[in-house]
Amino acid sequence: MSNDIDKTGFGITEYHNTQEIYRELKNLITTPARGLKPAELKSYLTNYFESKCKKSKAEFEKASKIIPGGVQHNQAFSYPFPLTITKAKGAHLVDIDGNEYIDFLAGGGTTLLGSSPDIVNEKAKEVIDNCGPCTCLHHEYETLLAQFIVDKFPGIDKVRLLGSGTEAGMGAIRLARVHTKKKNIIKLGAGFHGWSDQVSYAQRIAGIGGLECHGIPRAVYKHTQEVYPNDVKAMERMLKRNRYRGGTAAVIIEPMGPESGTRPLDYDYPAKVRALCDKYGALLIFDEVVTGFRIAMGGAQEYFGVTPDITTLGKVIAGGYPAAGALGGKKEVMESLAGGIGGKKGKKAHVGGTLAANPLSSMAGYVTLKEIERTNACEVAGKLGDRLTKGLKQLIQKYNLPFVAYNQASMVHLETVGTVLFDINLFKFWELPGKIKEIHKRKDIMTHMGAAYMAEGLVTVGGSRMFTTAAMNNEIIDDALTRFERVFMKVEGV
């Protein structure tokens, strides 16, 4: 079945309705939580990991005793171990032990054009055998990906690569507060951007601020504040406080909504925002690190029309290959950056990293967003989300589950257990042992969620959010939506 589509220039074929996700997702962590029937999930484990993935939980062990928590990427730990993948190609992986899976991890949001192109593979080779994948000096990659990027982002006038998203996300920081001269920094509750101290306050969960940030001293969080999503008034106010504590330097936001959406924003909500950092002096930047060349190839700001001072990116930018960071804003603001020849005199924001702009990794992201503007990847991708999240809709509603299915282009969400919507009140010091033990318990049944989609061949993010790809095709989306099923099947109350 083909692919083939009208060509919008976007991924989002219409916006969701926030509100009614909202009232759902509000009756889900209202609801008591409904995960898989005990009889099922001992099923799964003991049928399918404790069966058919015997070499990758002999692998787990090995590794634990040498690697804290038995892996090296969050993302890579699932209930009851972490498998070990030796394929990916296209939309599917394979592990160790010879099982496949339909591959919506998709490297975490990284493989847009789904794993291991031949088009970038082939350049690969031709890199390293010219001259290796790092020599720290430039390469004319590193212009034409610079080049790609500027043309596509309204606003990006100049682009700095790193080596990572969190490393954008920390230069971003820098670069406002250089280029201000002013101090604090406003973020989304629940808002990922990477995990440096300063914005790993109120990560995921909205109202928490420092309480699960372990290890970072609370002077770190100074300067450093959050509001609700969605909630505009919030923000003036803080705006305004600000004025009289060293002013506001930024408000960064995800422009889909924090997590990559799980919490997702009105449609007006970005350009609000735009508009209050024009009253108030303070820099605008975009987190695109998830929605650059996902949502268009202009990413979210060119979506919606709201052109942000400063842009974060990473994961598609390089194919899948590492050092997948950039930082690019507004020729005056990046003119605060040090380093090169030119720019403004006085105090620059040093950024850097040994591999950032690496040979290999500038070819692997110019040679796939090329590929991604040719085939319309965008736009594919986010079809074959708007049928997935269809498909789930008609499931949830077919088996009478209290679960939440929506999608913004391909980032498709599948809330079961809401963790991660609950709302935390500090001054409610009363309510906190309870609500952290009723999240701790949701994220548990989650997880549980997550091993029973890997045991029908389908590897999520989390047991929570599906990348879609454009190595998918209709096939594949409705071959997963009948593994989704017998899932669904197996839960308490069906």
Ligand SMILES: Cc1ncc(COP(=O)(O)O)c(C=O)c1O
The other form holds:
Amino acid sequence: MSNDIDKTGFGITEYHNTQEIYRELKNLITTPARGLKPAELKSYLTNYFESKCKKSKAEFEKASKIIPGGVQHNQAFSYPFPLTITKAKGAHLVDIDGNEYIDFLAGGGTTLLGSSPDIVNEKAKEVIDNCGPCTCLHHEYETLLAQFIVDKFPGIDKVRLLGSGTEAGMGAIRLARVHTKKKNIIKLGAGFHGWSDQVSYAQRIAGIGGLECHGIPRAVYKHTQEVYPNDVKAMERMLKRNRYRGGTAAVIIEPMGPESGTRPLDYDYPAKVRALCDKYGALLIFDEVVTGFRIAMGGAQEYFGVTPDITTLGKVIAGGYPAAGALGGKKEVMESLAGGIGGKKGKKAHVGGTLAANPLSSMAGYVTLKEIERTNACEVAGKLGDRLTKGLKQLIQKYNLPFVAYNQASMVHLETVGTVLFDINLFKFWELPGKIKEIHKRKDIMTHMGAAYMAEGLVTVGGSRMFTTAAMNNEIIDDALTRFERVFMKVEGV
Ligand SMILES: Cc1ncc(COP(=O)(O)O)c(C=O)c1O
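Mind giving me the form predicted together with this ligand, seeing as the form predicted alone was just shown?
Below is the entire complex, every chain and molecule, led by the chain shown above.
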């Protein structure tokens, strides 16, 4: 292992040049998309997926008969069919056909230490032997985990453990409304805060509003509003307008930008939003489901020095185990949360769940977070993210490709088609059908790139994002770059 680690305390060594990234992304979407040469794609499909992934294919065919879409989680789907994984250890995955992969999906961002660390496995056996995974009564690991979170997060005096990041977001919104007695919630366009009804508004694509809210009555998201990322003036206009329309209970943002920083934010944006929330009496919610215990032990809020009123957490805080969700905040805000049924005085927000804070996930979270701190895992994984990004940029330059690579610590983005910048409001309504067709074409190209990465032994997040983990090292990253290069060499025009 040859990582040369400077302990900085943060996963980010240098904040990206946000304007430069947007310039590159704009260039990407205004030039014709370039994907794999058709013959190369065909070769990957025939010589890899059809020949070397036969058991995965058979498993997918079986699953498709009884599972909608053949997978239970959208991140598990990949073109031409999802792989069935039988082993996950450290930085690597092995599929049912025995093929090995470098794991940049990292449990959907849950395993900053890499898969299945022995230190957590040992303790898991102990907890299961002693009391099983659930008693629905208090366990001391709950207090240990809660104390750890409170000690690290500047914006958290008290914490409620929940079942998922989605639940944390739902609870945060309810809590903000009870506490402020105001109605509206402002989110950033394209922001993903889980799959609950109210935040499904303006999700994934900026400006889309309620167009993708299938199965959700309009009244349910009536008080969710959208503002474009980085547009401070629009945020103030919305806050001002809301003063006469029920007020703003909260502004919810991912502090690194929507979709784990895919739409990056200006460095001073979170601070500006904090100031606006104070001016208009709204609470500020940071969704740190992805950035918590990744950007720094105190999350992105520690990095930016901006303290939100409520923080939502998930993923890493259960170390890859189920029931990964938490909602924390300032004491005076958290007092509006009901403990059990009822609570003391006044109106209380009810949140909870049978398996929330079970002994197994509380232990996994506590032991994982202690290990992340002990091994400087945020910095280690962040430096590896820098190395991967730097290498990708060099390859992009070497092959004169329009692709864009950037990262925030261990969250690495590789945009090959730029659909991320698609923005409904940029087009006249009669241009939309053509644009939507183009987006579908571009998405197909990205999916094919994802398949090529997979065939070269790289599991990515949907072919456009990678999580580096502390189980990786420089050699693994350099090996991954060689594999990326093999794909880049097969792109049209190279
Ligand atoms: C920023 C963000 N918030 C919330 C969620 C929802 O978390 P969960 O999948 O645990 O419900 C996610 C999931 O990917 C996320 O990325």
